[in-house]
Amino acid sequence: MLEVCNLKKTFGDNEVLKDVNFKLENGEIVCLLGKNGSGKSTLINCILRMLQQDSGHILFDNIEISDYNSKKYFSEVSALLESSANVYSYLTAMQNIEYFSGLLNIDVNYEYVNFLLNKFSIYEFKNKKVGTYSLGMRQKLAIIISLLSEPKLLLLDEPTLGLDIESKVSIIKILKDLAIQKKISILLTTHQIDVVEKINGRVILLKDGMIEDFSLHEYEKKFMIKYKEGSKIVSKQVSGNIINTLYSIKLENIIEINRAEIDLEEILMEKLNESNKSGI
């Protein structure tokens, strides 16, 4: 689907992307995390051909993205950027959809549009002006507009920022459904750790101008075992398969086993603040 190889981008003396490598498969949701100024927007803008990388390759379906004509590329690659004007308040939802379809030079597929409006639970409001919508409804409409071309790849920049819990959970569930049902690949940036946990997909960290994989599942498998050791009560944290640890402790000495409390936000911040050990 999408493959980024040895991507580099410099602005003056600032080497923002030093050597970025990652792949995104069909129907996969990947969360891209990084501190402010780490280069997330630069990377997305390179994928959107808004910036030209200094070196390296971006392949979409095994073809260099620069080899696509614009109409073909942007019919298959779509984006929702936090800083962009994504919907217009003085238009209804349907008028927004028809307007942006015209900008994209695509015919409105009303069957597909109605499917999306129902999916995002705003069908009954489609003829109301967007200025009357809640923030969550506006964001749902913006995502619908980003899906009008029925893209293979969707780039989402902070899609749940500022939303209430109900809207956030709803959008995450719908995105996960679309990835499975429509085989849409999604690259999503966020600073919200609860979003990362709810998506439960692959996580990549952008730091020191390079990509590092991060496994959520590694931390889901940590347990705290409390047991008697002579006259003392001992607590021990173990990872993964705890059977071998249990065998080493007499069952009658075990007091309780609980999933270890993990502060994922703190762990991620530590990872993002670690200096690159290789010195590159």
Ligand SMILES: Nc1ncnc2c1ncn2[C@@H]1O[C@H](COP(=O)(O)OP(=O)(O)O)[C@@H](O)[C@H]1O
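Superpose the two forms; the largest set of C-alphas matching within 1.5 Å is the rigid core. All values derive from a computational prediction rather than experimental measurement. Positions refer to the first chain, counted from 1. What changes on going to the form predicted in complex with the named molecule:
- After superposition on the rigid core, displacement of the C-alpha of residue 64 between the two forms stays below 2 Å.
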Second form
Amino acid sequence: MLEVCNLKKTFGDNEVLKDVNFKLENGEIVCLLGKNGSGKSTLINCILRMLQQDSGHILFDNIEISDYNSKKYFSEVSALLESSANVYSYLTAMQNIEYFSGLLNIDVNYEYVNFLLNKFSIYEFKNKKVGTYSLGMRQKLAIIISLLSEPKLLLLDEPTLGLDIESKVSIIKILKDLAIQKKISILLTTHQIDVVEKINGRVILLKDGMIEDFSLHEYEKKFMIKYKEGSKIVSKQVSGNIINTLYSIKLENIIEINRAEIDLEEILMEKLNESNKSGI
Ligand SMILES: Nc1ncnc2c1ncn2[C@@H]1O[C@H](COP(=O)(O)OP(=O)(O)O)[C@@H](O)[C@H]1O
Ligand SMILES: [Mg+2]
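Provide the structure of the form predicted in complex with the named molecule, given the form predicted alone shown above.
The next block holds the full complex; its first chain is the one shown before.
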């Protein structure tokens, strides 16, 4: 549904995006991870047509986004940008929803809105002024507003920044559900490793102006096998299907099989820091 090819964006002589390539499928939730200043917001802004790339292509449903009808594009692609929880404190949640629907020129679909309010656990507060809400509730409302146009693609720039752990966990769970239930593709940027861990899906890493794609699932499927080999005891780490490895070891020689412990933080830090070597 979204395809970014050879995207390049520079600011003066600052080559922020050098050669960015990735695809996003329907209903997929993907974490865009990168250090501060690595270009995550720049990439999001290019997808939102707020910045024009120097070269390369961004395709949405196989159409170059600059050729897409604007009204249609912005009803299908929605975003909540960093520190833009611009909900109005003196309005209630419902009044905010009605106000923003008006701005977006869409009729309020109350059934859908109630579904969202319920989903984000703020239904019972929908007629309370937003000024009385916690930061987490305001952020939930801001996400609901970004979903009003029933987009196919939702871009969230640091959606959990500054939130307490409970709001963070609940927002991530809801987003994961929505991706599945409503087939919404979600691309969210973060530099918080616990968020990546909670999403527990595909991660794309932006570093040195390029994307590295990997899935945390690869790391989950690692096993440690301990077995006797002659008089020695050998420990071996195996990825993926362990059956083939087991065939090569006599059953009576196997001492134990454990899931290899994965330290996600360590893996990600290692990956992020590889870029340091090039001096960026
Ligand atoms: N409008 C702009 N003009 C000049 N430089 C910019 C602009 N926007 C971002 N940058 C630079 O691009 C780099 C990437 O920024 P950004 O995309 O905000 O990173 P991130 O969101 O990953 O923290 C930074 O070095 C930043 O200073
Ligand atoms: Mg940013």
